[in-house]
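In the block that follows, a single chain appears as structure tokens, in the form predicted alone.
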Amino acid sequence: MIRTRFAPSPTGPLHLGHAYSAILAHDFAKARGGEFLVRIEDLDQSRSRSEWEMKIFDDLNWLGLTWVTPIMHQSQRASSYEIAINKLSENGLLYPCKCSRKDVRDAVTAPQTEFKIIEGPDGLIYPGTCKYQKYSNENVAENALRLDMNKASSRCITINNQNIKMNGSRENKNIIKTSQFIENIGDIVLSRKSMEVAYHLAVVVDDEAQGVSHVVRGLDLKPATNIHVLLQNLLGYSSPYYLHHKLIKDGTGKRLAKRDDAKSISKFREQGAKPADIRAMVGL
């Protein structure tokens, strides 16, 4: 059963990017006798909003996308995410760190620093302050768990990065070599203070549970891609299909984004739009 997924945030309207990854991912499946899912990443609670998830909904269906229910929030999978950190843990596999990204930032600029400044996908490459420290048991909780990178490529030496194209064609497989990592991506926070987990531990353990078999993202993912593919390998998932489509940009060139105030589907609706006036606005 090929399964695909449309995961938006609850903390603002939908723009034309993401009605194109939308009708993307809805469309991939539908040709193929697939399912298409809707899930909602609401793990920022203090930005998200019910009237933002009741809006989605009313444009995906406006849109004339149809979904599998009951509908997942990530708000409500806080033990799903315990269980994925705790075998990562027992594995030997998480740090507890207590830098702030300022802190991160001010070690690898500091004057006659060794480290190097280099972004990774999940920004500054973490130095390292903290991985070799002694914290009781008691205070795990109040810091971030990180994941440690080199006993993680260790683990999975290579991984198999499984990228197809849009029309369904595969690509030439891409096994990459794990070690890497290390100087590209680097010791990642999988969970923040007080057992709040990141997004890129979220999604696995989602499009594991979902039994996700494509999933259909834009191109600025891409770099985390490999993150997540790890994850998958180091708790013994499966891992889906991966197919990166083109940014819808605005007039200048840039991406589209909520916080630069995108044009909202509901705007183009209110004037006088058609669904087939959206598809044709993104290329489809």
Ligand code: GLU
The other form holds:
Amino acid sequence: MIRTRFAPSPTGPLHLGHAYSAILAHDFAKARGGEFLVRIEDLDQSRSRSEWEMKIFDDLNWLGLTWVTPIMHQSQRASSYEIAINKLSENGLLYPCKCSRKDVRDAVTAPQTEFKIIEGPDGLIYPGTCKYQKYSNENVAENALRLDMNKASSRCITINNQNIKMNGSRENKNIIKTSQFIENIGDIVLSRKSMEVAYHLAVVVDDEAQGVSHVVRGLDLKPATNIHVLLQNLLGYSSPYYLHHKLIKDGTGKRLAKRDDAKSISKFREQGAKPADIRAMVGL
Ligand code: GLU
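Since we've got the form predicted alone here, give me the form predicted together with the named molecule too.
Below is the entire complex, every chain and molecule, led by the chain shown above.
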């Protein structure tokens, strides 16, 4: 069964870029007799709003998209994320970390440090400050948990990142050596204080739980896909196929952001646009 999903965060209006992504995922599944799902990625409760969520459904509905219900909300999935964290932890792949973002920056920029300043998909590569500390168990929930990338990449020497084209034909099956992840991605945070889970872990657990066969999303998330495929391997999940589509840009060539109100679907609707006009605007 082909199953795709659109996974917006309800933190602002849908714009042309979201519409493009949602339509591609929807049409890809429907053209193959499959299912299209919508998942609300509301992990960041401080920014997520139910008003935005209602508007997202209204816009998707207006665009003529149909999806399978019930809708999954990441805010309701803490126990599933905890199971995955525990599994990685039992396998000795996580360690607690007390460092703030500032601590990490200070450590890598300190004079005479041997660390290199490398930006990974998740910000600066962690220099490993807390890796060799022995924290007692009762402290664990008060700290972030990081993936020990040395151990993770020795468990999975290579990963297969399966990319395909929009017409469904296979583009490539990238065999990626995970040893490169130590320098280029580093020990990423998988859960923050009080078990607040990181996006990378949540998205992997949810795609597995929902049986997503094809992840259709923007090229901006391509660097994160390697992390996701690694986590799928470590958790014993099979990996979906990945289709990374072009990004919709504004007139100046910049990628559209939530604050680009002028390109929001609701603005176009107010101006009398029809769903076919939105499709035409994004080249569909
Ligand atoms: N929630 C993410 C976003 O709004 C999408 C993540 C994904 O498609 O995996 O950018």
